[in-house]
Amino acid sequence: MSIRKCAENNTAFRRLNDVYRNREKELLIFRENGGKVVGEIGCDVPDELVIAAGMLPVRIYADRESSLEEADKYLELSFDPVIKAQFEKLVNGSYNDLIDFLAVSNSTDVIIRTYLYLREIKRIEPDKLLPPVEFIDWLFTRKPMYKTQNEKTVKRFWETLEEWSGRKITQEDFIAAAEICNKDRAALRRISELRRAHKPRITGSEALVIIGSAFFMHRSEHAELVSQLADDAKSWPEAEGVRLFLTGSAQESAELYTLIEKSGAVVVGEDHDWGDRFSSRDCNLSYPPLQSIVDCYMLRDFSSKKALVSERVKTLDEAVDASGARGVIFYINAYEEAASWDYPSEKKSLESRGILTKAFVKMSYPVSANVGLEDKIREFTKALGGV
């Protein structure tokens, strides 16, 4: 199934797909026109502030063809393979002419370690052309006493962005940027509704392109294109197949989704950071700016890396129920232990309600390195009544 003709023939989708496949294109144009680009590692960097500072936020992503020659000099063998590939691109010079600054949020423990390695490399190897780095040290809790600390964290990032951009970020700047991001998230939620509909109009692969392109282009243009696409896709043919939900490791490409769809299934939802989780909560503009950002990023559903098992069980149950999925695939890369901690309890809860699960753990990166994976997915799809 993957990318269908109805999507390929759609003007808005073609533009988003071009950005998704050519991820440096827009940021190069932005920099050529005098703009500054902020690379991001971690899913909890407040894009609203980067945009309010007049800069372009872009996600650092892994290169599946990377040799990891430089990363292997610094990182342990047990490092998360995707983060390791991202680290390689930062230290081997790939991003030297692409980004001006780097913001790292403590979204996972391995990302925290990545920041510490980068900081130390800058200290002992000043000849390495690493960009200036800011670490966003969130406290992942919803207790009021920590809310104050998180607002201080946001304030420090706000001040760093002012220094980087050479301009003050006013409250009006923030509101304008937050309105753009809220509009984009609202459009993406319309896409999610079309995926979860009784007759899905958008495949998982198409949805990944629509969501993921946001990480590499002007957010205002992305919002307009996604809104137009949501209107157009109402008339697209049904995406047929057994309804599946995907959880576990984030998917920076549609490779896994393509395998699932080839097996006769349709991915109607996911909870990783390159999927539906990105648009799950807006900035509440009735709040002061710092409170608005903390509310948006710290009150949305936590990923497995920063949540209690009980929180993850509840969150996954609700997401699967909303999607109408008949089965859930747990796909977890090698050395991503956190997601595997939740699995036994999540499996028990899902299967107690008649939802079948299939776990793929300690998976190699990239997806194509896993021999026999397509056949195993097809077996699971058949068990759910697929082709």
The other form holds:
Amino acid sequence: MSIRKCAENNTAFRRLNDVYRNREKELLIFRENGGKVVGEIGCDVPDELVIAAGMLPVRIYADRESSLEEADKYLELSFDPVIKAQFEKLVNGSYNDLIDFLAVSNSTDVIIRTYLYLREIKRIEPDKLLPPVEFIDWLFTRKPMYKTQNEKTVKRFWETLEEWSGRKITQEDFIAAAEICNKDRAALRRISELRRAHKPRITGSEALVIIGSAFFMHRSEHAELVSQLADDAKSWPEAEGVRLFLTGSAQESAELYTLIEKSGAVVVGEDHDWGDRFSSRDCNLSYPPLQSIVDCYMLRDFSSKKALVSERVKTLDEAVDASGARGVIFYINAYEEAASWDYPSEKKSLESRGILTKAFVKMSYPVSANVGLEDKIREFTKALGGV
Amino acid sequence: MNERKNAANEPPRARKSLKATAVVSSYQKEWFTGLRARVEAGEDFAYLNADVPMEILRAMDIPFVVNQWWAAICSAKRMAPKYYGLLKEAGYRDDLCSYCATALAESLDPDDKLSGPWGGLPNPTIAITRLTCDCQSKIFELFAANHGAELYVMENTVPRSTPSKWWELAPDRWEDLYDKDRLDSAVEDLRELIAFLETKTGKKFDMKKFIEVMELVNEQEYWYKKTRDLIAETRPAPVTVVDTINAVMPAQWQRGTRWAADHAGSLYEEIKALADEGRFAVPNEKHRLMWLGRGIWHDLAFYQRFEEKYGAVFVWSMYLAMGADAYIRNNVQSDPLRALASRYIGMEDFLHMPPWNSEWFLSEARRNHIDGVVYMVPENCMQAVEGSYFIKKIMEDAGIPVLIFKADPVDAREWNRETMTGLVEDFIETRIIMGGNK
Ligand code: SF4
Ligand code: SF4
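Now show the form predicted in complex with its partner chain, given that the preceding structure was the form predicted alone.
Then the entire complex follows, led off by the chain already shown.
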């Protein structure tokens, strides 16, 4: 039986898949029961704190079908298509009945702009009914001052969450929430081990569902399910195909993965924010809470948006090595330019160690809008010795 | 308003190039020759992004070149097509970040010392940039590696509070302009920069010298303020943006020196004399235009194309106006590093963030009696994405029409002068002339 069939027959996976596909389902139930939901843009919003405040963190995501009427009105051309679609939903009211608050981290330039624009729309066009917004302005360099300044930033977010939730967040609340998140990350790392194993038992498209469902449900339930799944999947059949690693734009759906798998490859790892990077580092609970959060979010693997070329080369080399991939696909959406500056150096370093690369840049959104992509991926897989 | 009626005999037309412009460009070249000699003698030489607090290096007597200004020189020398070709050959995209990547591209040119502008860029030993966008530090790191220079990056933060009329608060009440923690971290960043430079160059930072530099900057910018006010009040205008951009931008590079302060004074005196003598840039001035965005370095003559036919004159660009409003910091002695912090962190806010930028542009448009705004938005730079919707809205709600178009400040390859001219002509005819003035 195929891995896909095994997954479909697995109770834990079915539940995760249901949440992944119906991303509003859990938050609506949560709200009906009087809970408050915090929408998040950017991958550096500390979920632990939101959970410690008794609220549900959910990711704002793009709706590939929706028109871009509002986004086109407010945003310049150089906003990448995914953030554009997210912005559209925030401004056109799609989120009005779904989230109570919005937390934005400065994880990349467009997101900073998104925050500024939302703030300005709230100010000059108050009838737009945007939720209260908090901005989390991390310092990303690891210079001596990053720690103290970032701790102040986290403290501010902590206080805002107390205000939003109407209750104090105690140290115990934080520890309990961080333990849940650590448990979830540990379970997700077991999934990545199964992907990276000599004989992979989970393919990339399943992994995306497993990781991405975390963004839309109770983290404790997610941790239980993933842990169960990691046990179950040990006996799943082995995935066939050329081992590939994916880097570049975050993939909010499994569309690209499905294309790659169809070409006869298996995605054994990725470093985007809807993939493995999400679970790469825990909160160290031997530190005081603020330090623990700064350590967890700021000392993760470097993202392509907030790192030097050399840092990215090293991070990617290590991740690819750990995955045992033979080839790397760089997939970069139009106007998500930063990673393009890394690419030539990354390619050089990878190829010097016998790992082939293929870059797809200025890609349209959604993935299906790129004519001929499937053939090009197949060619690459074939060049690597795939079917 | 210092309105001057056309006398019976046509007033003489103001010269296109001011003495002050010629002076600054020959000074720059001479200075650059001196720089080359210092570098060849083994001194440290820094390459900085424009938003780096260069006053620190000035006070420490570390010579530096500023990235965007050097890019403007490369572009004016028509080097860009060659340079972007080199980027492409090296495997980089040639359609990204043209403004900031010009010097990186130049660093790939094996013939730079023979055919580069002014004999090419000497090899820097230090490259400093801020993290004001995702790409900048990457470009600087690659540039530094090509030159064998050491890279240093500085942080950037985003304003949470946005008090209105920053330009009124900036000179004296700069402490009220920012969230306190932003200033705190910027001061700490400055201290770290100083420590880095001291270790790297062996030169000592001297607070007294630094205060002198800050005072000289104040003096220079004071003259820009007077110049800006004079142009705003004088109709027809004594000079256009072609004069002011070319006189101010290179002199800002030298800010903090006696020479630059004196030059700014002479610029004012020269323009004042033109105004007093009734010598106008465009005697038939009918419509005053504002230019938003970076300069079109590869075609500065573009700005003058609408003068004869329509009497439409570009009288405003950010280059002079930022000097007038964004730099002056009084009471420097009270806390010199904090005063500098309050200057350099604001640049990004003032220029690229609504409502700081939009409110200022409107205030400047009113002060300068602007009839229409031409606004260049580059497609390949996220930092220059600065809320064009909000800028257009605030202007047009105030009755000032805005034309937005896409173009690149340094890359001439996509620039079609005729198409662009047509766009602006159409705008002048339909929005300014037929639409009536404010
Ligand atoms: S896990 Fe085993 S029994 Fe279940 S579907 Fe897969 S192969 Fe069949
Ligand atoms: S995004 Fe803009 S500011 Fe940043 S490096 Fe590119 S051109 Fe420069």
